[in-house]
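We begin with a single chain expressed as structure tokens, specifically the form predicted alone.
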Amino acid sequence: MTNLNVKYLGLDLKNPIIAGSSGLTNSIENLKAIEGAGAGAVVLKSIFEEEIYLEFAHEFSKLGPMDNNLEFLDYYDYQIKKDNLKRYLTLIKEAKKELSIPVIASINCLTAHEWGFFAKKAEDAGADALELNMFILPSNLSQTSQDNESMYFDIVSRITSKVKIPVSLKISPYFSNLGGVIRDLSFSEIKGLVLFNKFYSPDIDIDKQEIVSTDILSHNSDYKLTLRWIGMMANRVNSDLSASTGIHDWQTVVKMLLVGATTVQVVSSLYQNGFSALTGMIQNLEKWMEANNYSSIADFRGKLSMDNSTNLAEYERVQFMRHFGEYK
């Protein structure tokens, strides 16, 4: 009999497949359906730092000239934040009441300002863990790469100092020394790293000659960067590694586990195929394990990581050689 149980962030999961943070994890109805489909854990929709300030800007545009005074605006800013945070904390409380799987709260943050306080509120509301979703666009030309990296460690330190629940960090691959940053973050106060975020990116409509958004959902070939870096860092870091972006099928789940991921996070496939996609992934993972005589995830997790490889070039090669030479 196969055992799919894993430990992630110190939490017991019945399987390694997590429903990642998205608009689908923003209601109790969906969360119950996600648990029913078999997810090992769920990450609630992120509360966005920018979202709170954009809501303020939207409401500000509706104010009349008599309302445009600093005292009123300070109160209005406070009230908007309070309402957003209150709704999110209510979602955490209701999710913990209705679900038996771990509930992970999520903060999409750019600064450490106020979020340590909110992290404690999320903990008090019952969240089993907290995922920080961070990407600081290195567009400020006056800042060095070291300045940008320091911001991540500063935010992590400030937030983890406020809570006792485990904290994970979801990051991008856009660091000048990615391997070193992953290693150093893993030895900070966090318990897990999620590789990698999927971002909003601009595109161009050449007919209208204006900036538009690219595809919001990932594609089933987008997993390869994550696979490489999970494979290279597994067993060389001091935290759990969770694979994210481009995980659309059970085969990719198996691949991520083989290279050393502790868990995988699924989002786009749920939008495209419904929550039953989770059930299919779990069932097929179990069948694959049975066919290969694996009784637990631990029997094969990390089997194909760089740490266990006899040919490091399989991971470190970045240029095509014979592949394109023979390609027709």
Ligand SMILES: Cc1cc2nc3c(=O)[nH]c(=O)nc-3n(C[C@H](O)[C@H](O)[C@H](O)COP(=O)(O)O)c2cc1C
Second form
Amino acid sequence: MTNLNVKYLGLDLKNPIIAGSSGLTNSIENLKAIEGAGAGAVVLKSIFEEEIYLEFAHEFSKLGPMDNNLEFLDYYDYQIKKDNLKRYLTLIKEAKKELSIPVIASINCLTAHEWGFFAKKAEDAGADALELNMFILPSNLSQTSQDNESMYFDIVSRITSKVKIPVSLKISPYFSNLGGVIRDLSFSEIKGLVLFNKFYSPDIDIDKQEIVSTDILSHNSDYKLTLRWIGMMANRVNSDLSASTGIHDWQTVVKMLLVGATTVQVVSSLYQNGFSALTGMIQNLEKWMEANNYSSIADFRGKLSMDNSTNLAEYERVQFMRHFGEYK
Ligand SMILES: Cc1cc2nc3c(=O)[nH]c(=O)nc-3n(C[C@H](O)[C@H](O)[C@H](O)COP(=O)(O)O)c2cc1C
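Next block, the form predicted together with the ligand, ref. the form predicted alone:
Up next: the whole complex, starting with the chain shown before.
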């Protein structure tokens, strides 16, 4: 009997395949369909403090100097934020009522105070866990890498001092000492790290000579960076690792588990192929396990991590050098 159960963030998942945070996880109808397709858990769309702010930015701009408009600022702070937050908390409550798989809420805030506030609200609404969608673009030239990194640790400790539910952190690969930061974050109060978020990047339309948005969805070859870093960090960290970006098929799910991921998160493939993509991944993972005589995920998880590898060079090689010199 093949058993796909895993423990992620201390929660019991019937399989390691999670529907990641996106516009698809923002309605109760979709969440039910995702559960119906067999997902092990779901991460809700992030609530973005910035988005709430931007929605009303035009109102701010009409007002003139902010200090004359304390009334409106108060209104923004208490009423508008409250309405958006209320909608999100209703989604969490409904999801908890309707679904039996774990429901992970996701937040993205601007200030340390708001992170703590939103986190507590999500916990009170019944979320099983909280994923912090945190990204500080390291473009502020007056900040050192130490300043940037400290912000992550400060926010993590502020949030984990406010909530009892498990907290995971979804990060980007843009740290100057990525391995060290992953290790240190894993020894903080968080229970899981999601490697990595994919960010929207601007492109240029050369006909209109304008900045445009492209590549909202990932490609099926975009998983390699995640694969390398999960593989290099597995067994050297103190938290679960969840793989994100470029997981489009069951073969990539197997690869991520082999290098040491506890779970995988799927988004673009669901946009392209519908929620039944989850069912296909789960069924084929099970078939692959049967064909290889594995009765549980633990039987092979991390088998090909760097820690278990006899050939470290396969992970650490970054230059092509002579090795691929004869490549035609
Ligand atoms: C349309 C869209 C919306 C997304 N919204 C969020 C979000 O609200 N919060 C978040 O943490 N990630 C968000 N993501 C990122 C995904 O959760 C995921 O990390 C990323 O798309 C890489 O996974 P994939 O290759 O399976 O798409 C979004 C992605 C897409 C495509």
